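What follows is a single chain, given as structure tokens, in the form predicted on its own.
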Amino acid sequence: MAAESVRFELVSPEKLLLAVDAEMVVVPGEAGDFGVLPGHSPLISTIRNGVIEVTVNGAVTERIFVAGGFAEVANDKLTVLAEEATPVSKLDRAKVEQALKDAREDFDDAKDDHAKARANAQVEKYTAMLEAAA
């Protein structure tokens, strides 16, 4: 007999933010976003700044701003591991404008490769994390 659920783990450096059985989860992959239900087959992603969406009785019950990481799937189980995560409902428009304007002339004001490559990092997480916050 097939699983109802999928059990979803979120995990980040720091502690295990959420734990739930969906029945799907939709996770930003790095070649897109993709669903995962019961019986889904083995798969490992890595993740792109983006929502996490968790359907439980028919409803999206989390939103969640992840910012890198991994996805896992196997044996009805998917794994996020990311580097950050935060609930949408949580997130600040102003702070993450202010952070934007701020990744913007450091990216301008970088000196180096490294240090653009780094501001524009972080421009794109901003970027991301306002049409989240949207």
Second form
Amino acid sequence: MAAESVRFELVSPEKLLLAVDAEMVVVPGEAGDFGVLPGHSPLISTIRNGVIEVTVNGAVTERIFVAGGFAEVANDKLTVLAEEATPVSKLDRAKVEQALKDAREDFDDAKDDHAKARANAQVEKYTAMLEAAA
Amino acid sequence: MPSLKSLRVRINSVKSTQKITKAMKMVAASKLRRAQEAAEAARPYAERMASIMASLSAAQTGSDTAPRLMIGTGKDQVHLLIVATAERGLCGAFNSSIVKLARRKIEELTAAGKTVKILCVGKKGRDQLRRDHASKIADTVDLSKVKKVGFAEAQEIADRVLAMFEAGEFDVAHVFYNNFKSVISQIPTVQQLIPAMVAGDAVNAGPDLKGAIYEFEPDEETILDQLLPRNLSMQVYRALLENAASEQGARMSAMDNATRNAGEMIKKLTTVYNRSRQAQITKELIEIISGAEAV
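Okay, that is the form predicted on its own; can I get the form predicted together with the partner chain now?
Below: every chain and molecule of the assembly, starting with the one above.
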């Protein structure tokens, strides 16, 4: 029973961001990008900072930047839980650069390990965002 | 007998109070709608997360290597109570009912010889708890500048809780909030955050895999390690959202009652006012008539 398409849902804690039927969705998994096609075996994976690509009718229709989260594949359905998601087209290079600069400063100012780890996560996030925006 | 003038002033003052309470009720009603929408919008994420949690914990139960957030520290000596209340008053028994529940728990725990620490979210709860449990309040989160609670606030609270947990400052965490049932009924609720509780019904909510089993990438433990802190933020977020909706609901019904009371008061005062006005007219008439007869 191979369905024609994968049901892709992108959810953030605040709302359901996107729900589409796609041919293929490429997800930036922790252990490497993976493409989800119809008939994919059940999988739960963590996601690193990166871009999700949704392919409908042979063309990439959506490119969305996500800052970490989880992906679950089951029964031709892909659910991505992300706390932060921004369409790549809406990323503003200048703003991201500024945010990255601020994050780096925070990292240098961080006093304890906890603050340092947090600032580092921010730096990584904005670096990935900048890459995506390029 | 109060004078006619003082009655008139009184009626007018009650009338303006009624205008205020009526306006507050309308504001609460529109805010309630928004809060309810926010709570609805958060549901898909919470549901999916619960189902992933369920699939993972099924694979993990009984394992010694399960993360501490899930199995706890093995002790239950120090309890952290996160008491989420509103920033403002004038919302009926909303704040007091949460505080009452928290107090009962505090007494129970202290009687059992446990140490209690309190994390207050919202000004009203802190003010009430400060009276007799001031020494137990470990921290306070001020949300008075936040117009609409978002996930960022919840995450901040969760981060603080996690930092405390990692520093070994407590063993068990509970959150207190009002569960929104309807406009007239909000139920004060306690929920255990650490060790994480996996809802029993969520186990059945996971998708039917038709005999297949999940692959985990990179592996179960890494995923759980990342999932649990997020789950904590989500639980806090949910509590805050429920609270926001409950607060507006409670305020709405409190203000509705106040408006009705003011209406009744105006009615009563108007009757008294009319009676005394008539009595005065009658008195004046009698005076005139008896004066005329005497001539």
